[in-house]
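In the form predicted alone, a lone chain appears below as structure tokens.
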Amino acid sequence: MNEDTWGSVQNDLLKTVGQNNYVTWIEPLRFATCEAGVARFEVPSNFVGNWVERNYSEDILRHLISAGANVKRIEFDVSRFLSSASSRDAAQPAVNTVIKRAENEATHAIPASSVHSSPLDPRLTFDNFVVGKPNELAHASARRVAEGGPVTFNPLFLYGGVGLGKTHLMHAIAWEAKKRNPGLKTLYLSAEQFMYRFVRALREKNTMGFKEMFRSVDLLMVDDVQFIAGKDSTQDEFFHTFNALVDQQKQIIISADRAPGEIDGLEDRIKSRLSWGLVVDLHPTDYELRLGILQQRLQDHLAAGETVIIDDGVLEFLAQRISSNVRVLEGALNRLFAFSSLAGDHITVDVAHEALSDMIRASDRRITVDEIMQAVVKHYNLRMSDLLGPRRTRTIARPRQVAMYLAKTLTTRSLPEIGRRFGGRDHTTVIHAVKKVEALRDDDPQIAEDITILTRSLEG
């Protein structure tokens, strides 16, 4: 067994616990060793070992077994987390490129002729969002959508970092726009998803039946656009789409990172058309917001019955440490009730401190991947078209390679939110990049200078 097999159980465990299970519980897991059939992770605390032991690791061994691991047993080690902390590489199996794999996954897809949402998950409500200054618009504009009615603006454009509630608002639209009006025909997918469709339709010969698929929708919702930017074939037809929904008065919703005009490697007409309706930004959470969200989930948890006890000043310490986003602010409350159903105890100040260690620390690491890029390009005299286009050339891939080691080291971002960031690559891109960073560090002197610069111009 090795990290890229640890990489690819990682992906089916996320398949089978859910998201906010996955960050909470598998994601903090790094692979250390396997001898004797013993398979052995480190963990952050004595309390996550603990939980996944008793929650998780039948599920983990049966993964491992069936990924041709030889493996008998899984032990958990905190003593040597900390150590290895600032190497960690949660490493996923290789495989080409995007398109491959895009063309591998259309072996499977669902047929083009037959329309199909991706899942829409019953939490994601209106009445689940908390409003707050940072999102009352990017929310007021969705309510509106989701009235139905004329289109006013066409489409509503919502863009923010991860975890900013931009799935949320947009599970909530289709919920509410199915309940005003059952017969309407809502298709909500991914940016990644409407590619591998479109792959199918051309290896199958029926992309007839993949443009009546989605031009006879009433209400198309597409999340991570920027995903499609350098795909030029998978462009074109997502500005035909487009345009042929708009000229038939259907709403139209998309989500991103970015801004449209700030997206590289998205041709200019779709910047123009994704730019034509209401484009909204979702800000960083304050920590009104932070405080009302916890606040709304205990109330959620304690009419769903289950008991616990959370002293005065618990969920504003959460609020105060933990920033980065709403996915990670919510697992941090789900750990905690964990830690109390375990250990059959209230929690304080201390024990959430204690229990939420790995997460505070990460939360304090504030250096983005935009600073990243930026210092990058300033250091090697390099154009930000340059970092984030095809070019393959040394004198720009190194540089690429640094600034994905440097994100994957220096943020908590997942190696595909990186992959994306850097013009739509895969993930598989940003674990070649920092392996190959690791070992130049050891071998070139003038890459070793450049990074420690580099960290200390980020850091300082």
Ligand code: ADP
The other form holds:
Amino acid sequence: MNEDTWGSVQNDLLKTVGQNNYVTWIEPLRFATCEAGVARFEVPSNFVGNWVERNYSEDILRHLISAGANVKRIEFDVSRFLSSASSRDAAQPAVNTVIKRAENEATHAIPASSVHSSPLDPRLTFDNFVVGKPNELAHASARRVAEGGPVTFNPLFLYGGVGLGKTHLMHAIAWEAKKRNPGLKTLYLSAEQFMYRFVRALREKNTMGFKEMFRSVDLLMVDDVQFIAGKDSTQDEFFHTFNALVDQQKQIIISADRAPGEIDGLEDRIKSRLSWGLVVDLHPTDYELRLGILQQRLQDHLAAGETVIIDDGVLEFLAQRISSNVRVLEGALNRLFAFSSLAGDHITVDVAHEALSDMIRASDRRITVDEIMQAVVKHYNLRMSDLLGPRRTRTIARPRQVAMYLAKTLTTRSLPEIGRRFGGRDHTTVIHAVKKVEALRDDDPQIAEDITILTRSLEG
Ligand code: ADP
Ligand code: MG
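Switch over from the form predicted alone to the form predicted in complex with the named molecule, please.
Once more the chain from above appears, this time first in line as the rest of the complex follows.
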């Protein structure tokens, strides 16, 4: 078996265990090896390993076998590097899997002329969306669009990092718009699905049907549009669909993980088209927003009849120590519920600390400027005096800039303080270094890799 087998098994498991369990227990697993009939997975903590072993190992094994893997047993090892945040990226299904899935989809082809929206999640409504400073503008704009009326900003472009509520807002708009106008034709889909449908239409020689279907909707929502970057024919088709709808005064809502102008591999005409309407970003959550979301989620669990005893201070602890990604935050809370049902105990701050050790590890450790300097010196094979001294040859200046950048991003030290630590340099030098490295990181894979390695070793 290989990563692909695991990718397709993950898709099967998503259907059988449900979204919540999937995100909490299956997605964090990372396939490591399969030898002599034993498939090994890395898990972020003992707790997750034990839970998955007890509750899901038979399911996983069964699915692996029916996917043709030669497996008799599975084992879980705790990985030092997996935290729930990073495992999310690693657990993205491989591209092959995605394409296979698309082909699968094509075999149960729906008539391309009927409007077939991806199902809307009933939990993702405005009622369930907690508003705080970081998302208030995005929320207000979403509300405005959902109210209907004359199309004032088109498209509404929502952007922000993973797990900050883009998809939630889009679903909420669709629910609200349907409620106000039940006859409204809404179509929500990811940019990935847009591409698959387009590819399918090409293969089935039914691009007319495809065009008609898209051009007959009143409200089109395309999620994660960064996905079509670099995919030229899909971009082209997207552009035409987009223009046709705008010409007809139909509302379009787009999301992406970054601003239109920052999506590499997206044609300039599309970038500028996307910026015509209203562009709003969702900022990383702050403490108050996280706490608000946790309180609301706790209420939901209690309202659903679950009995949990959570000590005072536990939610505050989570809001303080877990990532700004709301999905990760919810995962942490789910895990606590699982823990309390397993241990039959009530949740104290200490219990939370133990059950979530892998999720809080990264933010737990205080990285110092000294450690950063030492790591950089070692990584680039320099002497400490090189880093602190005046020499400006590139082989020294570059690592120095990387070190300053890491000091800025991994510690809470101020720019003047960092400057002082690096041989008494001015804070403007530090600003310049940070900007430089940020720019290089996007263009120079070597620098990007250096940063990843250094960050990992510092946080590990
Ligand atoms: P994105 O699409 O930006 O990656 P999602 O919309 O999928 O993020 O949000 C991730 C999870 O966090 C979802 O379960 C969503 O319901 C929840 N969530 C995000 N922001 C909020 C919020 N402000 N209030 C309540 N739940 C939120
Ligand atoms: Mg999303």
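Quantities reported herein were computed from a predicted structural model and do not represent experimental measurements. For clarity, a rigid core is taken as the largest C-alpha set superposing within 1.5 Å between two forms. Residue numbers count along the first chain shown, from 1.
S.K.: Once you line up the core, how about I270: does its CA shift reach 2 Å between the two forms?
M.R.: No, its C-alpha moves less than 2 Å.
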